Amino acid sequence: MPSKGELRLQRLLAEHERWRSRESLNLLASENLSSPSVQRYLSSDMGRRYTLELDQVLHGEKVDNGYAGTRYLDEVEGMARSLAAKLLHGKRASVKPLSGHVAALCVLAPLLPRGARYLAVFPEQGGYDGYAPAYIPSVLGYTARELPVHGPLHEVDVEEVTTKIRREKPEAVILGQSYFVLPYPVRPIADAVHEHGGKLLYDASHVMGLVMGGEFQDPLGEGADVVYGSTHKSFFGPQGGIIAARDIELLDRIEAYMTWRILDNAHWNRIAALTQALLEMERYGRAYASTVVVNARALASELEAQGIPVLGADLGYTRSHQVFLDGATLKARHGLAPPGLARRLERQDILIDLVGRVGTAEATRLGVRKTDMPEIARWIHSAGILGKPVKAQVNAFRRRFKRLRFA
């Protein structure tokens, strides 16, 4: 007989699965759905197995792996590396990082010496918190300087940024944000940082699926040295990290530093699941990515029509999976800031994040289309602004989407 603890755990997981997978409409910009095949590989025997990369001579024999029994793990990893390099237009790729943040550490630590300076968008302007001075720089001994962006959609002024790069000569410039709706002018930034031998690094965590799908931009093709990030936002893989470089030697340096410094083992069930997601991206990525962006722009327009203020109308709202709510106008107009709006919506089984981002990646994988956006916007207005119950309609809507698309 199961214990009380086991029964409670079973209940919690069953209730979570029912709510998140079958009832709620997930518009969180940081999440996505994985296919049944990806889920199956996550629970495979590879999740119990181990490898240990070595470059040593043991008892007079050169050894590159400390374990036997890895032949299939190695082949799966080879598939994943080849697919990732192809989809990101790199010469070589690594799929071992356990998250996007770990991927950043794997890239920065071997490429930038202690005392190095980099430019990155700071959190106050929509950047990733990890690049702020209190976090990664404090661990690795770096000085972080602000990469200036402007306006509600965090636009880059090319002349301002390139002038700052040439003046300060940082060892690296990091492009990429948590609030990420517009592509960067990568080429002129790359030219400026390369003039003094610096590196241009591109954190594609939020837009990885759009980059792979050819919809957003091609960082490596436009001049970035390394592209990296997480694999579970606009890309529909399992949680994890990925790195690709336009130069083989650069990726070799990154991988040589990983073992026993940032990683020892990789999670091979995750890599198997990631390989399946990469195969799906190879086959369906272009159609998926373009639909995600069409849906995001349509939802932004319909939210505005419902009186919910959205930033960036003059720029077409977005070119990614994200839409930014105008929190200040929302508060002035309705007396409700994004956290309060998100909590009201959650009670009606609509999920957005508390910082004012709305995303369309997961809904797109369900099969939601542009023509569904007026209804979704009406529910957000009714539940979030007027406080009316819409849970029954949302649940009925979700029941219509039983088969995952682009898989």
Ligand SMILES: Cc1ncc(COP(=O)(O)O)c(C=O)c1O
Given for the second form:
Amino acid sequence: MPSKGELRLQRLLAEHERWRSRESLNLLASENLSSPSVQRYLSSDMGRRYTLELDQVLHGEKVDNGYAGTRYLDEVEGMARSLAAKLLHGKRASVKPLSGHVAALCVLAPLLPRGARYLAVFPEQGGYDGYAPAYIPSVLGYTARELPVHGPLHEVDVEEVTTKIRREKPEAVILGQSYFVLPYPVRPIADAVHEHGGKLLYDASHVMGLVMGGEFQDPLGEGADVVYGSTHKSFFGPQGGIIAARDIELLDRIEAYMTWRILDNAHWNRIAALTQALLEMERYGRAYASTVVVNARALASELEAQGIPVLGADLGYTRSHQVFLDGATLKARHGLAPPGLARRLERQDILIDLVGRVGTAEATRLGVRKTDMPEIARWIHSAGILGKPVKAQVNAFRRRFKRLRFA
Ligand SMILES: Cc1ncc(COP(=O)(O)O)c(C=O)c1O
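Hand over the structure of the form predicted in complex with the ligand; the form predicted alone is what we had up.
First the chain shown before, then all remaining chains and molecules of the complex.
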């Protein structure tokens, strides 16, 4: 007989899964769906095991792994590393970081000494909070300086940024944002930072699936030294992190530092699941990534057609999986800001960020097409602006998509 606690836990999972994976329409830009095969690897025996590459002499004997029983795990890791390097156009890759944030720590700590300065977009302009002075810099002893961007879609003025880099000579420039709709002019920024021996780092957490699918941009091909980030936002892997570098030596430095400083066990079930997702990306990535972007642009213009203001019409709204609602105009026009809109939508089983960011990665994986966007935008208007019930239609729509696409 299950205990009361076990029954409660079972009920929580069952209700969560019914709501989140069968009834609601998820337009959160940070999430995605992984395939049944990825789920299978996540719950496999590999999640209970250890493997630890070593280069040590113990009792006079050379030892290359601290554990026995690792032969299959090690082969899986080898597959993941070569697939990741191939898809990100790097010479070598690591799949050990446990998340995008951990990947950032794994890259920064060995490459930048304490006291180093980096330029990054600040959170007020759509940058990742972790790079703001109070967070990673306060832990690793860095000074974070602002990388300027302009306008609602956070455009880079090449002249301004490269002049600032040449003047300030930071040890690194970090590209990549949490609000991320336009590719960067990577090449001139890379040239400027390389002139004084600095590094160009590209946090692709949000756009990883698009980069791997040949959409958005190719950070390493365009001059970045390292690309890294989460594996579960626009990329449909398990939650985790990944790093790829243009040079073998650079990745070796990163890997030599990470074990016992930032992580030890790398969660081998996650790495097996990631390998499956990388195989799916290798096979279906191009079609997936281009559909995600087509869907995002279609959703943006359908939202505008419904009177829900979206930023950046003159730039085509977006080239990623994200769309930014225009919070100020929304409030002026409808007396409702993004948090209020998101709460009303949640009650009708449509999920968007409370900060006014809408994403199409998960819906695309489900099989939602450009031609579905007028209906979705109408529901967002009915539920979010007029406060009308649309839950029954949303649930029925969601149930139509039984088999994951691009898997
Ligand atoms: C640009 C960027 N980097 C890193 C992270 C952290 O990723 P994770 O949640 O995988 O640690 C985020 C999270 O949203 C992000 O937006």
